[in-house]
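Take a look at this one chain, the form predicted alone, written out in structure tokens.
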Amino acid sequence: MAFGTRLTALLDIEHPIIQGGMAWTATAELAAAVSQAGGLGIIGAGHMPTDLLREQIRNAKALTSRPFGVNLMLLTPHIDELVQLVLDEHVPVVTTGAGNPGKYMAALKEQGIKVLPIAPSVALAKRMESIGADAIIGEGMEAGGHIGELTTMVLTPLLVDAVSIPVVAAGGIADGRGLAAAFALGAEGVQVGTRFMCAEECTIHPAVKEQVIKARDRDTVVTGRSTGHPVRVIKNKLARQIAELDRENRPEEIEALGTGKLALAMRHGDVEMGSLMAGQAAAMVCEIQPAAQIITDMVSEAEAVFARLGGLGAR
């Protein structure tokens, strides 16, 4: 079965699989490996210093001639500098989160950069389409990191009905069954984050990969609800401390406690006091594999699902 969609044509990729732009996790090595395998690799800019992001972009260019992208977190204090860097480096694709990219849309589009905002709601998706977004990434609350309130199963068809541009389903997708389900819901591609945390090319600390592989179905928890910016993580000592502060409605202390904790986990391997941002799909991740094998497996599994469903429909 061919998986060519408006999305694959838009992004000039072979498979409709976008790798999530996870801060301190999605580096040039991972992004390039995913792009080389026919998907779209994404560098997670997060709060990266401008010089470090420039280095990451140039490293990715050295590792692959295929298109890749950068995820920009719009609440980053020096976001203006990061956007200018993306323009200067002619990055083909930008995904955005934590804000409205409207301020930068004209400049990005003038440069020919494809812009895919992450939207956890219909209202935001419509707004993004109205200001020129090329596609929408609808991220359900199953995802790791910052989340909205709707599940992927509900959000995806709502977005498909609400906008005319391609919709990418995200949250809880880690294998070919999830890819097939996303297509059944009307999406034209998927974004996968947690599964790629255990790619061989992912440079996060091995101790974090071990936590993902060990995770069971109820081992993630949503923290920081009282701050207005809830985050899904794998349970650990930090998550328990934040949960206690949540119960006591102490959002300022949560913000202070959480500062620097993502890097503490992903770069330094502190799996107790670091923030283990990962989605519910962690329970479906069982081994470390090359990124190319992850993509190949997802596509072949999805093809098998469609073949089976086609047989059911013929009865």
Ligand code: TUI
Given for the second form:
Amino acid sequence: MAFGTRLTALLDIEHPIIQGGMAWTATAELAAAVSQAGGLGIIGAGHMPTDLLREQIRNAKALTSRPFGVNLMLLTPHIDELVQLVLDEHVPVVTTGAGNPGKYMAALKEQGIKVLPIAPSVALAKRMESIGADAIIGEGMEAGGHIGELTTMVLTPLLVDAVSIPVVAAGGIADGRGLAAAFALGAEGVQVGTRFMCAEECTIHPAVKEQVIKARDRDTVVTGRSTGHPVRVIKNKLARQIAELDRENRPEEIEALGTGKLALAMRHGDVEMGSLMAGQAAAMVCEIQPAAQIITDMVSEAEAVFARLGGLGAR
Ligand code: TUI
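I would like to compare: after the form predicted alone, may I see the structure of the form predicted together with this ligand?
Below: every chain and molecule of the assembly, starting with the one above.
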């Protein structure tokens, strides 16, 4: 069965699976592997210096001739420079996170770039549609990293009802059952982050992959609510220290303590004092696999779900 949707047509991809644009995690190697396998690979720009992002984009272009994207994290201080870079490099697709990309929409669209803002709410999704977004990624609070308030189960149908452009469901989706469920809710694609952390081609430190694989149902926690930027991470020593500062309502100290900690985990493998950003779906990730295997497994599992449910409907 083919999972062709408006989203796969829009992005010129085979399978409706977008890889999450995880900072310090989603490098050109991972993005290219996902795109080669027929999904949409994304380079996570995060706070990356402009020259490094240019190199990453060029690496991805060398590794795949398929479409790929860049996720722009809008809170980064040099965001204007990163936007200019994706324009100059003619990156086919941009996803945005952690803010409102309104200021950049016209320039990106003019260049022919497909823009998929990540929205944690109906209001932002509607605003984004009205200024020309090509699709909306609705990210529920099951996701890793910086999150909103709503769950994927509620956010997805609300967005599907609120906008006419395609909706991509994100947060808590790590297998074919999640893919099928997202389609049942009206989504035309999914964004998967945490499971791709354990792709063979993902260049994060092996110690972090081990933490994701070991994680059980209640092993993630949301920290940093007092800063206004809550973040879901796998519990460790850093998370406990931040939770304590949250309880004492000391947001400035959380910002200071958090600086540099994502790289400390993902690059250097410090799983106690690094920030282990990952979603609740970490509990569902059991092994390291090639990105292509993750995609084909998800698609064939979803096909099996539809076959089973189609049968139920006929009873
Ligand atoms: O952006 C993400 N996930 C992230 S960003 C990140 S780096 C960071 N670290 C610490 C604090 C803050 C950021 C780590 N993980 N996912 C997409 C996402 N976007 N989640 C939530 C949002 C979001 C929130 C508010 C998008 C738009 C928004 O708009 C507010 C407004 O201006 O309307």
